[in-house]
Amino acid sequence: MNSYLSTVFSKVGSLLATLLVISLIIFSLVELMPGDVAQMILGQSATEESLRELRQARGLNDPFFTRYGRWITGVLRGDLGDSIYMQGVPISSILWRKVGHSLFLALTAFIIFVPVSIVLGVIAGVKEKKAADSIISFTGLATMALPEFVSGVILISIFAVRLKWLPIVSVIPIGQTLFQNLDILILPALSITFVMFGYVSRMQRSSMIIVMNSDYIKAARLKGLPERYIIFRHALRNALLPTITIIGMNMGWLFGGLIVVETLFGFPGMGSLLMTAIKTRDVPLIEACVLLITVIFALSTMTTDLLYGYLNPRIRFKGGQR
């Protein structure tokens, strides 16, 4: 256990510095984007003078470093600073409403896809070359070839345009919550559900697969247990470490996913946040978002990192090494 608490803060440790080099080059990248931020704030009327005044009073005129250890010491302060588009309101009491409504969507799909794509993906591994297997192996291949716009396309036409059971656009009315119009959630839920199912119920089949014709697996057969305490006694539990990977690694490619969904649907997070500060051009909303993104890519794939190693013994680290 001692071993293992190492693990983690050395994890922990090696999170913050990596966050600390990719805020520098979120920073950077951001800062090469062609425009004057002076410009954006007051205008294409705006005086030189006025302008200048403007760059003064908000350091555009500092260092590069100088600029990015007063916007980093900002944001671990928790002052994300503000937005230009919208014309000096804070980020903060944007940005984390959004992150929620994210948040929201993101949790609905991966209590769908998740518990589905592994049911499914153990039947295909144990149903090898049989029906059942060919079913969900070949529709586990179509939805990862459709990308989430077309998927999402597909399911408009048909249960909002055709069928007319849920709305089109997945916009909140005004004066109500995210909590009071749970039908909008489900269109986006399912366009991202559709590409992740694939790859996670594939390689839970493939993992099923190598975990069945194991030396174990035979042995236990050999002794007369029953094939249903076999599968979930013994071999599911190892053919999930696998899967459990692939999930971590793709959540960060899920809320990549959002951007997509969010702004095709119009749902109100973070992903159609982030285009709308991209078309505005609005520096410090377009650095909170792509920082807040990535964190949240990091925590996933940390987790999903400790997470393997406590289900699995044998990888598990000692002293900070494999």
Partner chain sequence: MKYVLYQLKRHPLAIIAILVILGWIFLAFAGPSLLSYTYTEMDSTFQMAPPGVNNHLLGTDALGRDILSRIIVGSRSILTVALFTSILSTILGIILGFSAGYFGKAFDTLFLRSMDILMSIPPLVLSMVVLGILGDSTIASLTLIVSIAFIPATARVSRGVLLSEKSQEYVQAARIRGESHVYIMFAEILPNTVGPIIVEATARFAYSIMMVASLGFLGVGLQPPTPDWGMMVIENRPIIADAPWTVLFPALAIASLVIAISIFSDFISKVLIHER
Second form
Amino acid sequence: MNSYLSTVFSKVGSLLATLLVISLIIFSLVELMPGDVAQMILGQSATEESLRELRQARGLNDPFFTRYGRWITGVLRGDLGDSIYMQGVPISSILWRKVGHSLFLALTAFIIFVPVSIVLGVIAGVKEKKAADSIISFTGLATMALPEFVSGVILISIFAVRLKWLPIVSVIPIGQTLFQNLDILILPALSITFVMFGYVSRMQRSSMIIVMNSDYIKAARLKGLPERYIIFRHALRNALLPTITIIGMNMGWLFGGLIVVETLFGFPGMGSLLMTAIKTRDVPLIEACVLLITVIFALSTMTTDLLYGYLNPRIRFKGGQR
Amino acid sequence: MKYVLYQLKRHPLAIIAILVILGWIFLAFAGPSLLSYTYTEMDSTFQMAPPGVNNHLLGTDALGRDILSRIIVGSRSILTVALFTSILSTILGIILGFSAGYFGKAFDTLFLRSMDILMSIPPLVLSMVVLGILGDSTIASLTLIVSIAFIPATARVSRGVLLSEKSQEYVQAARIRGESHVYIMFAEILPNTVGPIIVEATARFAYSIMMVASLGFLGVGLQPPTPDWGMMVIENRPIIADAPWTVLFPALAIASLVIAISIFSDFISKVLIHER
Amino acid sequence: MNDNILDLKHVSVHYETFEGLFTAVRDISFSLGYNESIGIIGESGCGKSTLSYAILRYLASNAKIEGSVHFKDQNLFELSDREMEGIRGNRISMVYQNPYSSLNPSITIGKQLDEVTIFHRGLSKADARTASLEALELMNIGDGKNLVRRYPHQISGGIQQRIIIAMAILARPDIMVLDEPTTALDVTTEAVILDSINDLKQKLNMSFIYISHDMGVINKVAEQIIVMYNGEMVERGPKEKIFAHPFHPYTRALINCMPRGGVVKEKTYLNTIKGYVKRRGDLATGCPFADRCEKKTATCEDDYGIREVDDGHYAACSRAYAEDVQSPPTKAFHRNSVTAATQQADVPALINIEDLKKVYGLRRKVHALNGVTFSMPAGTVLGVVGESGCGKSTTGHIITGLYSPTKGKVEFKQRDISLDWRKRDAATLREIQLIFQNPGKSLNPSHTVEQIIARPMNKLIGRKNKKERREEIIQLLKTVDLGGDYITKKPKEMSGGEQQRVAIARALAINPELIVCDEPTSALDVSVQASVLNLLNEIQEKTGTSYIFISHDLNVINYISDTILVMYAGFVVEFGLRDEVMAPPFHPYTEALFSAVPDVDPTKKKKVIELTGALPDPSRKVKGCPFASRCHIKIGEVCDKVYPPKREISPTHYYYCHADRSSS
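Having seen the form predicted on its own, I'd like the form predicted in complex with its partner chain now, please.
Once more the chain from above appears, this time first in line as the rest of the complex follows.
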């Protein structure tokens, strides 16, 4: 068990190292952006004098690493800087609410697609080459590489335009919170579910097939154990392990999908905020959003990694033979 | 070849998929000359016209532009970018993944670390931010950026197939007759890994389309007036309640192409890897 | 009532495949009595495993079965799936070839054992655990209480297989089917397991069906023998009768093909079967072996069928071959006495190895070689024998330059070549060649035979002219008994034997002085092994090339070698001329190895020395004698603490042991 704890520590360490490199990359990427920050803040009519003053005040003329150091220490203290486009509003005052919305949307999608894809994937794997498998496999294949806005548009056309069951856009009226408008979550969450379902269910199916054809399942059958017991006690445990990794790795797609879906539905989340930031070339806001997405993504990958290690006895009890 | 036909007979869906793909390629080449409208022409009397009106087979958008001709012209750019992206990312992936897996040790560790870092920014976020910062995307910049975003995926696949071959005895046999590293990687190992690599490349083609369409949708893809399927969806999004066809048809175009390629890639993997 | 517990009548198994219907098992009938053990023998692909799975009605979905299998009075082919669950693992249990993959990696050993009695005997969890511990004890596995809490990856292969056998006896079944249970294990481990199976036969009233490709193993455990060839039964009868009077030429070949105790290359040319197993069409008739049989007549086609030839002895060949059974065809070789050459000390050694050490891995170290020293003169064959993990392959690989040694010196013709392939010159690379264990993997699957052989010629001896080179390649292929038309074939289109011939031709193409043969015959079927051994022997005769021949099979080593090196856990334990090593006094490990090799003569009974205890942990340096933990003649603490002294019996023969064995 001690060896497991030490892997936890080393994972956390490498996560921090990764984030440090990433923050450097993000910062230098944004450096490349054409245009002058001071000009952007003061507008085209600013005088040369006032521009110079502002540059001086904000330390824009300092060397690269000084500015990076200032930014990153600020971030560590929880100060993400001020938005340029929104006239100097502190980013942390707008960001967290939107992050909360996005995470809630992601969670809703997660709660839908994880059980659905795993259950259907297992069914397809167990009924390999039967009718149920063909239907599930085809659906998975069809949705696997379908952009979220395509499935979103199709969902809107059916449920919002034609049937009028759900709202066409997912905006929160001023003065209300997300929890008073839960119906706006459904279509965006379903749109994300489509892609994730395709990928996860196909992976679950193939790992189930590999396990069901393994020697130890053959051995369990020849021991005369009932099929149901074999599937639940012997096969599932091993077949779920690779799926955990796959879900972790696909959290990246999920965050990409969030941006697309939020843009399509006008959902007030981190993704649509990033979109606005890019369109308005709001440097501090871009930096903050990308860094935050990376942190959340890295945390979720690490969690799945650790979960995988914990559930797999071959990793938990290393120590070889005898 | 006989085996391919045998498999085709067992997978009728694959035949349909191949026909759909060929259909799109044909339309991309010959389509515009068959149409009665050009993609920029604004029919001022028929704005937001439903399908069928005044020879607009799929209707018009808010400016009165013909949806069908915009879709067909749009297929050219997306097919080009997606094709080049899948080829480029596969080649870069082979070079990187093969070298990392082959030389191993510190080089491999460095490779895995940097892939971890590259992977920790979601691919769509990465390409969107970079393209957004650079501004004014072209076919070349779009291809390059998306390919780089895909490298972690393709390089890992290449590295995986190389590692499974590397320990084979024929590689050892080549070593002890003093072959060069390049010869061993590309003359000995590569021919035995074409199956998985082709499968990966065709799957990558579908993902490229997904990615390019999403980038267009987010407004960082090719710039107007070039029609782009993703861009058409977001442009017409505000009028979806009044003129759903303006949004639905470009979406269906993407869906048909992506699904057809996915099915095709699945079929290829059945022929090349699984059912042998 | 019925005297037999199991009756098979006209059982056939067909598979529907891409190429059409394929018959894996054709029209097999036999009976198994109470407390009887039947051994089924045949080469890979002969349908013996399919047959055993057909008995448990466990076959792939594209399989079709015909005929009937009666267990007691039930026809197993007519039972429902639910009823079959009650038979499998309960009345008929099974043991498989690969113990590691047959255990579920994420469930503890204890739970996997308990399941059997919980389901079949309705025991409570606690009672089931007691029963499991009892079964483990029956298989002589100590410390069962500790073992049941472990996961499969924490246990060694030999113990895993014993756990699987324990699992198979838990429900006290009437029949146990064993499908090559010891093939993946070492000889000494195999001996222990075969012994415990024989033990079970006496303790529990059970019938056995034992499947193997090895006549020696079958001889140890079976009373009745069934010989299968290409999906058909060609001979069946009591063990003694089959071994004394094999009727079918294939049975005869199986018994006589392989070098057995005492057969050596100077005296004997190994018996072989020409050709290879061909896949038969569904409608083919007549004797399946006819195309390879040297004595075939018209009756093989017209009047084919299995019939009783002696009391209880059935054969599918009507002509008796009794006349030449006991003496395999011999052919005296005109050999120069190599043994004499080796004894001349002034002849410079071809290979001289001093204190060779190899450590793999950086963080988790594996000490593969712990100081190996030996030398061999030119023109001879050095046999290196030992079990898996003893370092014999590593030694061979270092000599060929696949790896560089961690420490120590390798001299080849007085040149220091302790370098890996990157640093060796072209001449050294040419002079030392390697033949691998798996021919299918050592030939690049996407190259043609011509490309495969031409590349080293081009690279190492500068044969650039394409036309001349092709002529030479065709000549080479003839040397290894292959036709010139093989040059366009790819490895996939050839059988294992043919592939290994191509690999031999590739090695010969550049006239090496030393060929390291790393288990070159162990991936091949028995009937093909013999012909490859003959070929290697002939080539050595003709060209005078030296071989380092690595094998786990003592009989093969005895047959082909001039000198023998016995290795254990990365150490040399014994070295000497063949006849010296193969006769007492022995190093205790050599002795144990000898006793473990299964014989093919049922009249001979030899006492097996059972090695208990575990191999030394390869991640640590061994202090005393490496064999101390398993030694049957261990003399005391000194064995654990001090590395044993070298004991020279003759100028050419020595071993390392604390016990002086020359007096006993």
